[in-house]
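Read the single chain below, which is given as structure tokens and is the form predicted alone.
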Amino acid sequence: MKKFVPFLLIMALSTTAWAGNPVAEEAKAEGKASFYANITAIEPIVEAFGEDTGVKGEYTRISTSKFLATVLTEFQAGKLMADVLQAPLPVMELLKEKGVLAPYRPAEADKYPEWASKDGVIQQFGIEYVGLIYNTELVKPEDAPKRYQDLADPKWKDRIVMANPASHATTISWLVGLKENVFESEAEWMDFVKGLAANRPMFVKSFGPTPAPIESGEKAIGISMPKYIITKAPAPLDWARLEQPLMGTPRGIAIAANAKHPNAAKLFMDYFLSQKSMNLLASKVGEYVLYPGVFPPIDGMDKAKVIPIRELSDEELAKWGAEFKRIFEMS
């Protein structure tokens, strides 16, 4: 087990730690770094960046569904305002193919797993992890699922909420990820999918709306993100400690090829990947990050196995989305 790094120790990092950064002075002359991201609630990192470096950070949140179209439209018109971009890895890979991203490998990359920074352009820093969260006033810990298969138990009928598996790309990829990483056979996996469908889950558009019906007691459990235990506190939420791994889409960050503030962009990316920022991301936002020894303050999460799922092609997403639509509509 990786040793946990005390949060207060990291927060004590002073501005002098960034004074020696070779691009710091040039970044100060440029004045600011503009950051487009799909990740939410990262204002603490942007504020700390300004305080520690003397360079202003400007954060614009763009939803995953609109991220690619927004960035490509601005880029092709020569009006992309972002210096740094952050999105799920599949989106970042598409931006790389379109020439939107510039090569840059910060020194902090060496502290991450080797697979997280293999191309010298996109740095993976976390996993958008998916699990099962439940209402602690309605479900006792001993009654929570121990395996994904347990969600197919009829006791959960009409008590589940999840993002629509016919249209939500991450949920489609997650379900396929279960087939490829958890279940022993495709037949066993398909039995699970049909069992889940038979329990008639409530569908919402994305992960964002999944906690609300669990918090209110309308539903008891959901296929959702454990980070909501932090961001929705003190809501009565906990996560099911499964015997199997949690899975999710890797999160990536990179510099824009036409960054108007290139040195500030490098400084921001260096800072974002630092131990201090990753502690903020884990502690304040509940994210699962790849920096060694840093975990969200969710009981038991430091012992969980969290693995990345592979990127599905557009054809695979369309195929499985249609198949899940058929299965869930039949139930």
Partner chain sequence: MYAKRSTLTPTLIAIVGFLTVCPVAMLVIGSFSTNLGTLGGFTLEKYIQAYSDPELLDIIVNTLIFVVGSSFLATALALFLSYLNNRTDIPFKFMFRVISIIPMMIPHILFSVSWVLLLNPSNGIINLFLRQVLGMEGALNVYSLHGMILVEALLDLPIAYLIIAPAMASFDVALEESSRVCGGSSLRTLFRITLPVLRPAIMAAFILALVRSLASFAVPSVIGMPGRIYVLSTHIYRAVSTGFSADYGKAAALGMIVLASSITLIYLYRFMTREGEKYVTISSRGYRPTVIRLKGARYPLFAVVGLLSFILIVLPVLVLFYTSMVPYSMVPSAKAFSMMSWRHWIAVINDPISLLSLKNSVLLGVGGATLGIFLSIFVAYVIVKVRTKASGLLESLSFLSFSFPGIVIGVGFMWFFVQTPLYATIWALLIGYIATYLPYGVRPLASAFVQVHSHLEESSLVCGASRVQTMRRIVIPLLVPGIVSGWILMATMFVRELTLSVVLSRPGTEVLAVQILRFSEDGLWGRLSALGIIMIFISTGLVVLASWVGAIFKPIQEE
Second form
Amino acid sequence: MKKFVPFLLIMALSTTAWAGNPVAEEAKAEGKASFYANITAIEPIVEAFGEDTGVKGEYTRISTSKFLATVLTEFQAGKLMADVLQAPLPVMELLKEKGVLAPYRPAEADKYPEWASKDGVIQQFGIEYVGLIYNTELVKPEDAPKRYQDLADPKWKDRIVMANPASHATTISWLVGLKENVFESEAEWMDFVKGLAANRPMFVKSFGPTPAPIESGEKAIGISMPKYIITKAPAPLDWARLEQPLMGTPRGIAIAANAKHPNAAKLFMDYFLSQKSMNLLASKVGEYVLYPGVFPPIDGMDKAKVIPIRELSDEELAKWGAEFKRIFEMS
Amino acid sequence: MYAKRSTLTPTLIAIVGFLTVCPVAMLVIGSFSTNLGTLGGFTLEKYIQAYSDPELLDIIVNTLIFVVGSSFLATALALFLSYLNNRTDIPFKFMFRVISIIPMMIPHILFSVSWVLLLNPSNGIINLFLRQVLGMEGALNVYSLHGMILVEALLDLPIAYLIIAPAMASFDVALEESSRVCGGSSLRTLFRITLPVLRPAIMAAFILALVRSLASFAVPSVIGMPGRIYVLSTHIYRAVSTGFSADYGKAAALGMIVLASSITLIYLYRFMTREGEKYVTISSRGYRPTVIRLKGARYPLFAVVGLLSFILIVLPVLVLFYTSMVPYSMVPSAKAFSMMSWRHWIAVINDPISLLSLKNSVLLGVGGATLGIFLSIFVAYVIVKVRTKASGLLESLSFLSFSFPGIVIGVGFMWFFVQTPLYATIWALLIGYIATYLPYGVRPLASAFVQVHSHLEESSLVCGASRVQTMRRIVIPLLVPGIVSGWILMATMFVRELTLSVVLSRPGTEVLAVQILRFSEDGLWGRLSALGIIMIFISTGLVVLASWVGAIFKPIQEE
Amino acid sequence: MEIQIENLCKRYTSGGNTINALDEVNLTIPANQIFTLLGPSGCGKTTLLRCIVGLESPDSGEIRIGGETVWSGKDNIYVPPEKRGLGMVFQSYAIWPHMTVFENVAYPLQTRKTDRNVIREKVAKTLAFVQLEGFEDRPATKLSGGQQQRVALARALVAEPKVILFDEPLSNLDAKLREETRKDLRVFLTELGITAVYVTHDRIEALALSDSIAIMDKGRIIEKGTPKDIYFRSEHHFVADFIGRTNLIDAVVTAQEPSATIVDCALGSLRCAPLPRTNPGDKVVLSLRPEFLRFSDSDKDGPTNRISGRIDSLVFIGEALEGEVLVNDTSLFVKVPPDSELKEGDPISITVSPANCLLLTK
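Follow the form predicted alone with the form predicted together with the partner chain, if you could.
Shown next: the complete complex, the earlier chain at its head.
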């Protein structure tokens, strides 16, 4: 309980005066801000936004695989209903290319790392971090992997669950990210991938279904997201403290070019990037956010190194997907 | 006054065509377009990519085994159950109605997950039981083609049952009796007389199950993917999910093979049943099928049915309820029971979006099914009784969006609705539902129409009644069982509809299944199960309502 | 083949009531005869037929066909219908809609594993017999009612069963066709010389077709005999009434003579056909069939059984004039030749021969 005290304090202090500035007044007149996002369980932020600003936040959840199709369809028909959009960085980049997004740099952006807002359009605020999650009833902390390479150990044979490396874009990017950021050489990395394949992991369609088999003990460990330790509490889940950094796809947010509620859009983006929102995101959903000093309440996560991975183009994803499919099917 | 036969068919073709062709046309355009959205430069690239994949052959073979296997099993089980129910003195007949309905109310994804909890090779409950209690070696592996076939068959069983049972109920038993007297054994009678006479209903059930399992995604993704068994629907999913700019045009290109097979199947079905009059089984004289005394086999057979209902209803619902009570996915144990609480239920009941989605789903279920059945009556009438080239076209149209894989057709509807003011309204969902699931209304009604002898209609026409009156006074009362079946199929489908809803629902038009999907994407199985059970209760209410209304209008008492 | 039925019982429960469908039925159906079970609906005749053919099982008793026990309650014997080697024509014909005429008729032979050529030959012969040559390839549903009926008959006959059973086979035909088919059927069956058990509720059909008739009511066989026996010499009130229109009048025996029984009734004192085992003072019922009532204005018939009355009503029905004659406030149903000059209100004198005054026990 103790570790929550600082958060509560910060939250209490951070209730800045949202009313009063001109954007807020205009936004109030516009009435609402529509928010399309792939990130899950952010209702608390949307609610808090409504309470603090008097502008209604409307959250539409669109999964990554349908995000681009939905937004582009609406955009091309001139019916984009979103004022603010949030998606994995590669999707945001594509939307920017199509002219869906408008430049806007909130004041709060200054508090974020410089690399997180390089173009003045897309603001990166978090990392969809991937880790090795294990069942604490089946695996003792000392037996958990210390390095990624440990996952290739035959002791994990038939005990791993992961999203399908042939099709799940984030997992593909993550595997390629290991090659580029973690492993010393490509050969060493290839040994790891082949070793992992030889352990015959069970495939599911995305990260969503990865924690259930670990919780229930069907599998002992998985390539999954540490945020589930928060959202699935009190499930017996913990993350493997690795010597190497954790990696993930950056999450971006931006306002829409033809937003129906342009001021509300700005206000929402401001609010979303505020420390209060980021605290909520970290504490309620277990997200890894880029706001300095805000960490998810997962033991040891404040000390972990979490790095963004390079965006892979769809051609690269397809190429590597096919490659992983071949490697994993051989075993 | 009323549309005469000459204008009825074109009117229906226009309505049904508008409903089903538009989204499919958008998909066809998309599949030939360079653009990710709809219109763009012409290209064949998407087809070349989709069909030059060397893996495709394996996938097609898997798909065939999966689809034919599960449809066969579902139809055989439906026949077995409806035979026992309608023709024998098996006890506790009310159970059959329940067996046939309940699995339709359980979201397929939940049903599949329950089976994973029961039958996964590591710690599936049944496997633990076999190993620890019976000391058996090895494990039953649900992550296999067999497992997929089993679970899909159980999911498609209700559809098959609701189509076969009415035909079985109106079967003239003298046809079987005369075979027995002619020296045919019970088995010969079954294969030479009973099954061939019931062929239209059996074929309808089988084909509907085929089309349904071709488009099925829950079982292939939850059970097939972990077993690394890919069928067309998961192959298509892979095509759209690999990469961030999901190309639904390519998915649509792949979907065309499914569409083509479905349309072929429908034509095949029409060809095989083209002599509609052959299968007239209701004549105007009242008769009562004699009940076959099972005697010694009564309780063993009931045990089989009991086991089936246990597997179909009790087990998944128990697993659901259990999951809704424990804090996270866990194998039943003393610890699990000590940690049970109502927390997920409380969370769901306090969630305003869940409540809104409940309201919307009930509205769509009742309104959609009612409108859908109304349209289905006319469509089925034209398909069965008019039987011209145009009515063949109408039948194919009614199957069009139904036979497209769900993840793709949803996008087709989105591409279509965004061009209209209906986009992002609840009407878009309503229209999309009716258009996609029209066969659920048309099929049971068509089987019912097949059984209404044209003499019955003609005698009424001679009596001076107009065609409308003929429909209302003579035909509709005979169709009541079909109407009730169709309404139930549609209403329960709409209450749990996912594939379209997930693309078309927007704030304010959330529906149950979308909310369930959100919970599943967040891995919140507890809330998902709680909402799932609420959904089952709602569907049960709708089924009871439909049966009650049906009983009021039914002219002849059954059983 | 002879059919023997002993102490057959079958009960149904329906809505809490127990119904005796068959109540201690004892019956011998002689070989090579057309035997009809006649009775009102619900009398148990169809149940009895279905028990013989094996589609239903009685509760107790015994059935033997040609000496072989096919059902026995006490010995626990049940031969299923397909092993009894019978032929049957159903009320709805039960023509299989998914087969052609040939396939329908060939079926009983196929179940007996007959050689293909023999099948073709026998089907052709049987179809010729029922006058359906050339219909082989017709779908069974594309036939008229009469043709379907003959397909059903051909199917029942083709395997040359020793016994053929009919369950109201003519009830779905229109009146004219029914008459013709009835005649044909009698010819067919007589020609074949096999045992035929025929169930009907139509008395004319039964009388015209049968060698013997058994009348059933409430699960029991009431009377058995040739059509003429049943018609002229039935012993039961119910039978006399059921087998044809008759005037039933309460009477009291006044004297027993060797050649006649004298009764007193509302029509006066009448000489009747002798009813043995009755004594003066016994209450009986007099049955006077309208066709035996003779109208006479002269005295040439003599004074025996002369009844005087007045025509109360008269209706022209084509083949006759039907009406009622009032005799001492008792109404008599009468039939008059259609060309008669009689009209309502005319006084009339009726005679009836003592042989046609049938006395029934009450």
